[in-house]
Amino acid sequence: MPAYYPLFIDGRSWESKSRQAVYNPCTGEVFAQVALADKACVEAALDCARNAFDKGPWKDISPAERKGLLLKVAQGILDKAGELAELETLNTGKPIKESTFMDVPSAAKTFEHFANNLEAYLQEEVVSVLPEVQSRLIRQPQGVVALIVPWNYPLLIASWKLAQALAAGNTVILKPSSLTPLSALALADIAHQAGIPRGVVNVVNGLGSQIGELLCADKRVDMISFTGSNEVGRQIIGYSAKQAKKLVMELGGKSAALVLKDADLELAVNGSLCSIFLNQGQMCTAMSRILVEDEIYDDFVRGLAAKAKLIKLGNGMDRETQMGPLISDAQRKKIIACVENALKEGAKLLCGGRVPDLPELGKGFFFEPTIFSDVTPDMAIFKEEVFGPVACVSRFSGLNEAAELANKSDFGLANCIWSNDSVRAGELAAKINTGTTWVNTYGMFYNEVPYGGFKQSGFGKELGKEGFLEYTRLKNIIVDRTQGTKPLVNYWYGF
């Protein structure tokens, strides 16, 4: 009998009228049942979050006390690390070594970082406007924040958003993807066990088509932090326009890795494999466009394809697995269509491009690591986000052409540069219109520095002081300390 997971509202398990099956992408089998929120559940969550912010004890808890509670959440994640990693792998299909060594410890570190830095980030600033006039700039929480989390990193991205929102003093309604709701529910329980008051953290699992507008358009919500597709992001912006709200939107990407002729070839090949095939390529920052300088193009392509063929596909729970399945059959069908279209447009298939024929993988949603070469900027696969293990390789000559190709995209989330020439790499980085540039590495997110995109990749930041401050509002208190006389406003009408 599959395990059952209720919703989490007002500090307790919360039942609903409907349930939803949760599938293991490795096997295609149901391994859990989860409550599915309806309008009544969302209404309850909205009321609880609003009351907890306006009337509950949370608003009177000092920053120092918040710090202590968040450190307990961090420790709670580590205490349940094995359980969380297994749950994440069963729900997403990603290899257990990724869940164990990346997702879970990174989630704990995020809570730890914002716990230890929230008091400094909230430090009041005093500005002397005139000798007798001072302005106090103080940071306050936004209020009730809706956190909407995607299915590719359900625990980690939920932790990013939840840690920042709670550290700033907000109450939250966390809506995970209906494909991967389980680790978010586990995280809410950890927060409850750590002593976070009732109503401060609420989790509603539901279909966006059914509860998205209810949640995002409601005036009880002061802010929305969303990570996901551009299509859904545009819907949320429309919903939020019905009531003015603060928005942070981390949307899609079509990121480019640029391999310069002076790069360490082995490092660039291995790094590029990670940048597109990690998490089955289901990453907004996936380097799905690999741009290689002419002089080393042939050697790079040959090395990349040879090593991609060696990647071991398998069940995520197998510690030998290097790449798991896609999240669903629907996602796999989308990727198959992209591959077929690329072939029609003339891209050269170097490896992959098909569903593996291994019997032990037959029930899961697997797809082979795929590489196209000779891809030109007019091809759809060069321009459109695939969100799967598909790389397209193109060539360039010189830094100007490299920057032009990298910027030939509606997205501006991230990019990589592989080069041993720091001056040349720096010149190129300055020309590329993305929010994050990695040089000789990939995918390193640090809690100390911000992350977020440009153009159609969204707006606002996560992480760092800048990301934390997104979850606050800035209040200006002006005090006139005129001594011995009265300020000008007293005489304006002269009565």
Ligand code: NAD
Given for the second form:
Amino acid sequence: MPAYYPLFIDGRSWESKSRQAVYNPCTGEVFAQVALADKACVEAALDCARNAFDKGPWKDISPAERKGLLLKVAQGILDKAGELAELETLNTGKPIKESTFMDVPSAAKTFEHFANNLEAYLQEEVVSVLPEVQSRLIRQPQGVVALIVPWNYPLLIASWKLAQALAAGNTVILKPSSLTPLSALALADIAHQAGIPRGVVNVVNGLGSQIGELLCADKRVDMISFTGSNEVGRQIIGYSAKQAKKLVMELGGKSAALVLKDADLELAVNGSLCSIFLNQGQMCTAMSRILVEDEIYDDFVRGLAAKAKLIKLGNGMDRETQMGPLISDAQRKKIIACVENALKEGAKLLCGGRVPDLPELGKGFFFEPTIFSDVTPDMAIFKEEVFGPVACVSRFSGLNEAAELANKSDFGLANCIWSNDSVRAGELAAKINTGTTWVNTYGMFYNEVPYGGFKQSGFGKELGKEGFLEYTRLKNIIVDRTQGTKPLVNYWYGF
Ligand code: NAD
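Given the form predicted on its own above, I would also like to look at the protein as it appears in the form predicted in complex with this ligand.
So here's everything in the complex, that chain up top.
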């Protein structure tokens, strides 16, 4: 009998009238049942989060006390690390090595960071506008925040948003993807066990098409922090427009890795493999375009394809597995269509491009690591987000063409530069329209510094002081200490 997970509202398990199955993408089998939120559940979560914000005590407890509780959440995650990693792998299919060494410890670190820094980040600023006029700039929580997260890093992205929102004093309604709701529910339980008061953290699992508008358009929600696709992002902007809510939008990407002729070839090949095949390529920052300087193009492409063929596909729970399945059959169908189209458009298939022909993987949603070369900017595979293990390689000559090609995208999330020449790399980094550039590394997110995209990749920042401050509003208290000599207010009407 698969385990059953209720919703989490008002500091307790919350039942709903319907349930949904949760699948293990490695086997295609149901491994859990979860409550599916309906209108009544969303209403309850909205009421609880609103009351918990308006009536307290969360926003009014001292920063030191809030810090203590958030450190307990971090510890709670570490105490349950093995269980959480297993849950994440069973639900997403990602290799257990990734959930054990990346997702779970990073989630705990984010709570730790914002707990330890919230007092410094919330410091008020005093500006002496005139000798007798002072302005106090103080940071207040936004209020009730809807946190809407995707299925590719369910625990980690939920933890980023939850840690920042709570550290700033908000109450939240967290809506995970209905494909991967389990770790968000486990996180809510950890927060509750740590002593976060009732109603501060609520989790509603449900289909975006059924409960998304109810949640996002409601007056009780002050801010929406969304990570997901551009299509849904646009819908949420529409729902929020009536009340001009505060929004943070972390959307899609079509990121480019630039491999310069002076790069350490082995590092660039290994880095490029990680940057497109980690998490089965289901990363918003996946370097799905690899742009290589003419002089080293052939050697690079040969090395990349040879190593991609060695990546071991398998059940994520097996410690030897290097690549798991895609999240769903629907996602795999989408990727197969992109690959077929790339072939039609004339891209050259170097490896992969198929569902693996291995009986032990037969029931899972697997797809081989795939590389296309000779890709040109007019091809759809160069322009559109695939969100799977498909890389396309193109060549360039000189830095100007490199920047021009990298910037030929509607997105602007991130890019990589592989080069041993720090001057060339620095020059190039400044020319590329992305929110993050990694030089000689990939995928490192640090709690200390902000992350977020340009152009169609969204707006607002996540992490760092700037990301944290998104969850606050800035209030300006102007105090004028002059006596009787204020021309505007004292003499304007001459009374
Ligand atoms: P998605 O947009 O389909 O879903 C994201 C979340 O929105 C889910 O919780 C979903 O249930 C919810 N949702 C769906 N319809 C909704 C609606 N009408 N109203 C409110 N909520 C709704 O995205 P996905 O398929 O889960 O994730 C993949 C996408 O996420 C990719 O485009 C990827 O690039 C993007 N992503 C971006 C970042 C980033 O930091 N920029 C990180 C991870 C993923």
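Numbering follows the first chain given and starts at 1. Rigid core: the largest C-alpha set superposing within 1.5 Å between the two forms. All figures in this text were calculated on a predicted structure; none of them were measured in a lab.
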Core-aligned C-alpha movement of residue 483 between these two forms, 2 Å or more: yes
